[in-house]
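Single chain ahead, by itself, as structure tokens, in the form predicted alone.
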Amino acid sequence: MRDIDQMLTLDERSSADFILSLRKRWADTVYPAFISEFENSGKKVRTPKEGEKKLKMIKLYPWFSHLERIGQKMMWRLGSDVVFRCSDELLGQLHTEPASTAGTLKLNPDLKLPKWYTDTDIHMQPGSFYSDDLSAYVYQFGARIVMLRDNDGYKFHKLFANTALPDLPANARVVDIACGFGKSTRPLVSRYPGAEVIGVDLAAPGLKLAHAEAAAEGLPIHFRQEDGRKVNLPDSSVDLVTGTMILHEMPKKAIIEAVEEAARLLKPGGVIRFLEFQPTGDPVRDATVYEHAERNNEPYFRDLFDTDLVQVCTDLGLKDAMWVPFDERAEGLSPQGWPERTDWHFPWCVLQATKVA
């Protein structure tokens, strides 16, 4: 199966390094620049909304907001642009089912996607990632520059298995739930061998995608368009649940019905874990993580870090829920705090909890 990569003519692998340099760039100079001139300023934030007023009357912030909106947008357009150059050949590769595989697909045309979900372009993406089957071609190419493409190779999400998840029974059933093209996905296969490997996602796009790079390498995922927030499975069935990077993308209510559909599905002793993002305490720093969300359509960050999801775990019935800080360029789970850098970089962070035996 041809990844998208080894379809860039010349100008279009130019273009996509002078975006990822622009991104790069963005993060390690001008990021640091913006601060640097916001505490020279002698200007005091308590708060993170305290904040994201005062970090707009600092000169740089005009160039710190535009070069990360620009980007996205040039991001995009060059992803679209690569994929339908390459349409034929990439829905060919979606359409031809494999001769044998050892996982399954298993679409619903018929599930109602919810309104939350299809009223924004989240990420700034035309058209999301749920629209047509040539969506999900265009997310995978932009979801590698958004990581810096330090994530080639699937690492940020192995990184997360190996550091963040637990050790299972051999014979366990792990649900990944809005599991997009994959990408958490597969590393759990190598994390757990032997065990019963569930994506779930609303996207069908998505889905194709992801089955059809997993029936290439003979990996057995099974995957189901459905709501992750009602999932197709019996009460206390699955030993984990986890979510990589989904609940800041969903208003309150339907965050608390994830935790709440998971915390069903566990059995006693099992574990959930949701990778994803926590306010740091840094009211400055926190402030450029709500104007990224503003800015990258991302309308409910705010939900997520108003949402005390370590007392509705507590609530549900699951013990020892708490966040843990999760660094991608160290040590993957990080008890002891997030390490200090400069650099613009999401505060991860990962819900964990387990289920009362």
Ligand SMILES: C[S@@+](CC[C@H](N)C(=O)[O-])C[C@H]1O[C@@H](n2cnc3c(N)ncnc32)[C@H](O)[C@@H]1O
The other form holds:
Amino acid sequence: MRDIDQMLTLDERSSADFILSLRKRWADTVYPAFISEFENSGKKVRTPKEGEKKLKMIKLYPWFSHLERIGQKMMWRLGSDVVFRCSDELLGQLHTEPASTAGTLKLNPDLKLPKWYTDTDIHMQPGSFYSDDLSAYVYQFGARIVMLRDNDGYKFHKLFANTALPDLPANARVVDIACGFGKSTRPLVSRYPGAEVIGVDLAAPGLKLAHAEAAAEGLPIHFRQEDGRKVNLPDSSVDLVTGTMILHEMPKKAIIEAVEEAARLLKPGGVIRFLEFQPTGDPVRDATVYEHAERNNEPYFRDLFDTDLVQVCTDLGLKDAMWVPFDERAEGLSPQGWPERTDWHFPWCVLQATKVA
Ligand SMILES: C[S@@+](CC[C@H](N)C(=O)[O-])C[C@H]1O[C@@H](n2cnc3c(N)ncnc32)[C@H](O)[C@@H]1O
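Now that you have shown the form predicted alone, what about the form predicted in complex with this ligand?
Let's see the whole complex now, leading with the same chain.
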């Protein structure tokens, strides 16, 4: 199976490099300059809400916000151009019966997608991620640039699997909620050889790509089109429920339902691990995170930040519920807190909890 990166023309490769560099400089040069200009302005801020107002008074603000949004638009445009140019080959490999039968794919064309899911072009991706088989490739192309190519070879997701997930018995069952095109699910196979690994997602295109790629490598992953809030597995039948970058994409009610579902699925002694974001307590930095969410069509960031999921877990009878910071560059799980950084980066954090044995 050919990767989309192998299909770029010289011109497309140059464009991708340009967009990647723009994004990197936005993060490591424009953002610190913007923050420094804000600090030198003498403006004081006590809450993120106040921060959002006062940040807009800074001269660099239009550049800071424009470069973020325009970079994202350029990225999707280029991704779509590449994917449409290569659509025959890409669709062909998506619909070819894979040689390996180690894994499975179960789609459900009757699955009703929630309105909050279909209402928004999430991350500004035109048509979002569920609308068309080709949209999975567009998303895959963009996701690599969004992660500044630091997740090539699933580096980021492997770091999560290797530092934030517990050891499990050899015959464990692991469910990855909202597995997208399988980035978060694949590292679970090497982390838990012998385990039954299941990935569920609402989006059929992503699941098809996930399955085709996993099957091409003979990975035993079972992908299923299901809502993470209603997984077709019995109560108390799962050792580990994971979810990466999912809770912040749902409204509050759905976030809580997803955690409730995870608690239902867990065996006694089983654990949940959701890799997400949390407010840092620095009102200016947190204001830039809220702003990012708005610019990037991610309307439910606030719902996640405003939901006390430690309390939700505790009310569900889960123990040791807590958020633990995560440093994607080196350490992974960082119980000592986030390291000092001047560049723009996400405040990654892992929600963990254990079902009482
Ligand atoms: C940002 S992607 C994360 C994908 C993957 N976990 C990763 O780390 O790359 C969010 C995914 O959540 C899926 N999703 C959103 N709400 C869902 C739900 N209620 N149940 C299952 N999947 C959901 C979307 O279709 C999308 O694939």
